[in-house]
Amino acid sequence: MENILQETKFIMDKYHIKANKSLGQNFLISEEVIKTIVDCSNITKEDLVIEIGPGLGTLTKDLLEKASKVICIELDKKMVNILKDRFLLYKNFELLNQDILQVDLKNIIQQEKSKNQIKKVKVVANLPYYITTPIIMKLLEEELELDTITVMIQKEVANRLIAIPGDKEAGGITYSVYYYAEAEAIIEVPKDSFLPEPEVTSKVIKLKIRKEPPVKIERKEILFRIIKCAFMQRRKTLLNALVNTKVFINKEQGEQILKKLNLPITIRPENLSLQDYANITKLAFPLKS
């Protein structure tokens, strides 16, 4: 730690950079950390890595060492002009100084892999912590040509992104990132392993995108939007949630459908499956034939 601790007080002192917490800012200090977010993403020279949120380029250096080529994506005009100082002599680096939010990153894997011999497309990042979800569901919902997802983001959040629907730590959140990818927990990380400390301990996890979903539905975006209205009132039972979001027409109809999937109406929200508000989806809002 102290080697990347000592060059991350340096760039800081010679841009007189200080951590921005409107950006979530925090710096990673820990080598055993960028060794593993690395390690688990199992990089190779067919790759094209694209790293958001790269900051100091602290893991930029060891991305651009094992893929054929690294896309930064980095809002802060500052650290801009650091990664340009520290990676001009890789041919393999590319910086763009945009919102990731706003990136059409589908049209720059598709370029990317016409032009270049790129068999994976890997996103690894150590994430602002303020847009975690917005971000994920971004790189998921957009279905890009994404082989997996390496992120460090906030312990509680991740806890709930990996969880398995049906779990206790289950969100709305859960059912999303379980129909879209396969998630594993990889690393904790402590407090101390970053400048300056987070309030909060971090998780590394992996998403391995899917290449089929696990229910097959043909309105997706229903069963989203169900599962979203469950968990807005999730002390409630999930009867009583999805007739007050007018999910279910009345307490008789959406009593009708538990009973018909032999589902207990006094249920909650966090304890269906996926495959249960898929057929909840089917049943709620039949295709018209």
Ligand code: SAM
Second form
Amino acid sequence: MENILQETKFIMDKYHIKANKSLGQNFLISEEVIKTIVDCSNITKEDLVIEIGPGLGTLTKDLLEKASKVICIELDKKMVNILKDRFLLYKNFELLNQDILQVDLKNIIQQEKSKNQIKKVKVVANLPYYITTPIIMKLLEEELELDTITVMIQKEVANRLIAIPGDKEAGGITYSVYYYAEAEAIIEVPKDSFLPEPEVTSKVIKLKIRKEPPVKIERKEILFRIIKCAFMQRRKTLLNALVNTKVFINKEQGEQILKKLNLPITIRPENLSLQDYANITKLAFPLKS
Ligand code: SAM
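Got the form predicted alone; could you also share the form predicted together with the named molecule?
Next comes the full complex, and the chain you just saw is listed first.
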């Protein structure tokens, strides 16, 4: 840790940088954690890597050595000169000084694929924690041609994202992540692996994007809206939650649907599988023929 810690302090001093809390700046200072993130991403010279929030470039350095190209997207202007100076000699480095939530990733990926011989696109990041969920949902919902997403996030959020639907830890978002990807926990990361230390323990997770979704459903927007409604009222039974949010017209319709699917009327939102929710979607909102 000592080397990266010294290097990080040196760069921050040289460029008069103070970590900006509101941008979620907690810089990695653990060699071991960086190695784990890079190793588990299985990066090859045929991969395009997209790094979100490179900060001072601690992780970027190792990514540049392994990948065909690394496109970094960093919101903080102050990091631009640092990164440009640091990676001046790397021809495979590109930096976009933009907000990740505003970036047209589909277009960037298409362009890179047409220009270069890229086989896979991988996202690797130590994410800014204040926008973890919007970033992950953007990466999944835009249905980009991604192979994997390896990210460091808060431990509690990680546990929710990687839970299996039906688990105690499952939330509405668990089902969305499960629909798009197979999730895996990689390593728990203590607070002292960062400068400054964050207030929470972190976890690295890896999402392998599915080629085919695990359930077949024509209107996935309705499926996800129903799941959202179910978890808005987590302490209630599924039946009450879906009646209150008007997914079911009334209790009688809800009871009929649950009965048809052999689900107990007292079942709770977190105890259903994704397939159960897909079945409810089909019965509550049948396709007009
Ligand atoms: N990758 C570096 C590391 O591991 O040391 C820094 C990680 S730090 C947790 C998060 C980084 O994301 C910061 O550099 C921050 O400026 C950047 N960031 C914050 N909001 C962003 C946004 N909306 N779009 C792109 N980058 C953002």
